[in-house]
Amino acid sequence: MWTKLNPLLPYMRKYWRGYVVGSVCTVAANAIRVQIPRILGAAGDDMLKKGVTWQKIYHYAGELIVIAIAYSILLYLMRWILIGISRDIEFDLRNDLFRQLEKQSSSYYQEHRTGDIMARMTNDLSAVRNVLGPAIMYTANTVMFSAMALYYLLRISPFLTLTALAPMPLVSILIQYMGRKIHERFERIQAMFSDISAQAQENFSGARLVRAFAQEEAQIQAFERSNQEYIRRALRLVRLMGMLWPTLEFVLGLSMVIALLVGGHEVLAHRIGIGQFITFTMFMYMLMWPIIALGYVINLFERGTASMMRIHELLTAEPSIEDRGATVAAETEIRGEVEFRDLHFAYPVETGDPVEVLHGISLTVPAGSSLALVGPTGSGKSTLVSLIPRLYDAPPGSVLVDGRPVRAYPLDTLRRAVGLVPQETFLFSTTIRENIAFGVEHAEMPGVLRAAEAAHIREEVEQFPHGFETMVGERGLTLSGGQKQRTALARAVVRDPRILILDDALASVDTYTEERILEELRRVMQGRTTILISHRISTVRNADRIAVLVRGRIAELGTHDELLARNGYYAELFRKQLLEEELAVSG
């Protein structure tokens, strides 16, 4: 069990001084506590032999009060220090978990559900904290008191001690058996809790979709079934714990009965005194709670080890995209030339053979020029541009920036030079100003306003009651689709990137606004590289070059006029869109 907590040792070493002080307080508290039975035994002998007087009562009562005060102070310090350390380690663990998760690539979050990750960062982390705080504290307390009590019990009567503690091996067997069962059942509970968290997160995020399809009742029933399964697993653990404590109490009660029967016989045989018998029974009585607490401690340890294994999986997950192999200095300026050199790419899969989505792409985008990508859905356009900032890793040497492989650049350097507006716009639950300024340290308001103006969102935002301080709902729910896209566009522009990638970023914008945005972008991005993905000819026609991707291959490449002259896919798309516009006007 202890070896499963090895990943926590580096965190515990950081607070070793606190553990030393807490241990000293634990030893001192228990050293004082074991004096209570001794004082009561001595008082019993003294008063039986020499009679009861008020002076003796005050004397022994005073000793007990002093001991109680000293014990309470040390107990408070022990709890404050040890529980405080567990909170500090929880803080460190949560930060490390978040830092580790931030390093993971996009593919990691396609394979792991958000709800499961959140369950590990909350419920599992809480279980680990209980191991580092209460479990360690109660274990140390039990071991210290039991060792000291055993010393005094053996001094009183080795025979009586061995006889009274004869049922204790049953406690050890019971704890080992129950502990294993608790661990197994708690693992199943945590797995089910992750499922419930994921289910709730998906329903809350997709609340509008659920309502649009009138699936509220169906989702409620599905969640209820999951919840019932969680309760069923939890009740199995509760029943096990319900058996553990009464069984421990029965064994300890048996020890107490043996102590009274055999101890009474020893007193009658004059082998031990009345005072020693009082001291012995008091120690036995005081041992009951620490040993019963072992059941609680075992429960905490088994829960904590099960949770630590789940947390350790997150902490040790190697990011698939790292800085290893970076040879370019971090302060290197990027000009913006992008080259794809015989690029073949397939998304990584856990099982089976990967399916290649890009085949032999060779294409150069000179620094400061613009490239447009068009093609049918699923042709690999978004995949191609996601390889530039290394959202996915292409084969070595197949994607280059300024003549160097992208893997040669530190990730921060590479990604600072790229402004990306993805297909799926994501906004944080904060103000519009903070959403636009995201990714730029100490962004000044004039820069935010210029970026908003370039994205043609400034006038609309300024008409809101709180302007740029307007809070955006989760994932931007309070804004329209076009407003979200333009906010995301402003967020990319404010970074002043050397390479701007617009992945169908104007799909929710009307053609008039689109034209104004593109005109402004041409001015703002002058001398910078721009890559546009769009299904609209109006968006891409003014690009320096246009590449047509079909089934992961470049089918056509040239300017707008050159591609029309070829009378291929691009020309057909152009004629279709012209016809649609004419029908829309005539309608």
Ligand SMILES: Nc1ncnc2c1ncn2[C@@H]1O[C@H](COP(=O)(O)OP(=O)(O)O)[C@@H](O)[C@H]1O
Second form
Amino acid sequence: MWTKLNPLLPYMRKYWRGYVVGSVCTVAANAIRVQIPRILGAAGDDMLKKGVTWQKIYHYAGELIVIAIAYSILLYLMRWILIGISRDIEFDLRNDLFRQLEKQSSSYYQEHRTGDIMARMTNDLSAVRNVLGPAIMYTANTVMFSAMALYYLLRISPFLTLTALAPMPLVSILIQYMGRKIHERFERIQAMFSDISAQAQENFSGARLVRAFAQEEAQIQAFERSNQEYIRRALRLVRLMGMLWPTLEFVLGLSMVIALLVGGHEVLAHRIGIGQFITFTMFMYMLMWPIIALGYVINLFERGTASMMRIHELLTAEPSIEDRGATVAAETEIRGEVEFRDLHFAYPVETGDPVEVLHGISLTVPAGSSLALVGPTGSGKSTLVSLIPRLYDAPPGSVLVDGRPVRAYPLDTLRRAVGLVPQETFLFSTTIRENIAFGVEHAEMPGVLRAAEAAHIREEVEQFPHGFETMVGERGLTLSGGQKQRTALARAVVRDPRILILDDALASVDTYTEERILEELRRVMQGRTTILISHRISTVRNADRIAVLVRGRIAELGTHDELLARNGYYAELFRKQLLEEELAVSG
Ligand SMILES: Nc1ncnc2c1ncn2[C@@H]1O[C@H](COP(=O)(O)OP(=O)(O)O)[C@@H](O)[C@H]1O
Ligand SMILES: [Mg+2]
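Other form of same protein, the form predicted in complex with this ligand, not the form predicted alone:
Below: every chain and molecule of the assembly, starting with the one above.
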């Protein structure tokens, strides 16, 4: 069990000074505390043999007060230092967790549920903190006190000590056996808690969908079922813990009875004095609580190790896409030529055979030119463009920028040069300005305004109650699909990318506005590379070249006029849309 906590050692090492001071306080506090039974014993002896006087009472009371004060101060210091360290480590761990999760590729978040990750970052993290703080502190305290008490007990009477402590191995066996059970049950509880969190999170994020399909009742029932399973598992732990504590109390009570019986016998036989008897029973009594607390501490350790393993999983998951293979300098200027060289691609799968979705694509987009991609849904357009900023990794050497494999660039350099407006827009719950300025270190307002203008969203935003400072997303205004898309476009434009990719990013914008945006973009993107995915002929016809992708293969490639002359998929699409337009005009 202990080795499972090893990942914590590097974190603890950082605070070794605190641990040293905390340990000194713990030793000192307990050295002072063990004096209490001794003083009471001495007082008992003294008064029995030489009579009771007020002076003696004040004297012993005074001693006890001084001890109480010193002990309290040391106890306070110990808690403050040791619990403080656990908070500091929790802080470090949380930062590392977030950093690690930010590095994961997008496929990681397809394989892991958000709620589960959230549960590990909250519940499990606090279970680990309980190990680092209270569990370590109680253990140190108990061990110190027991060791010192044992020293005095043995000095009074080894025989009495051995007999009174005879039931102790039973306690140890009990705690070990129960500890394992607790660990198992706690793991099952945490797993269920992750499930519940994920369920709740998906329902909140998908609130609109759930309402639209009138699935509230069904979802409530499903949640209740999970919640029931959770409580069932939690109650199994409660039952176990409920058994552990009284059993411990009973065994320890047994010790107390033995101490009284055997101790009384020893006093009668004049082998120990009354004062020593008082001291002994007092120590036995003081030992009971820490040993019972040990049961609680074991529980904390069990929970903590189970949780630490779950956190360790997150911390050690290697990001599937990283830039260890980078060979060019971070400052390398990217001109913007994109090349696919006999590219075959299949999405990574956990089980089974990967299915190839792109089959031998060879295509070059010269720097500064524009390429339009058309083709049926599912033909691989989004997949193809996602390989340029390495959202997924293509086989080495099959995707190149400026003649170099994309893997040769540090991720930051590559991705800074690429502005991708994805098919599904995502806005953060913050202001429109911050949403647009996302990813730009020093975004000045003029830059944001220019980008907003290029995306034809500026006027609309300025009419919002707070203009560009209007909050959007979960904490504010809900934008229409078209407004969201244009905001996302402004976000890509403001970064002034060498390669701009619009993945069907204007599908929710009306044709008229789209044409004006494209006109504006042509001006802004002069000398930059643009890749446009769209279903609309009006969008793609002015591109330098148009590629038709069908079932993962390039079926046609050329200019608008060339493709019309070929009389293939593109020409067909053109005729259909022409017909639709005529119908719309005449209708
Ligand atoms: N993240 C993914 N994991 C596995 N398969 C995917 C993923 N995204 C897309 N696909 C599959 O890849 C194929 C191409 O999809 P996509 O590139 O989105 O097509 P398009 O953008 O042309 O509509 C589809 O068969 C789709 O099911
Ligand atoms: Mg797509």
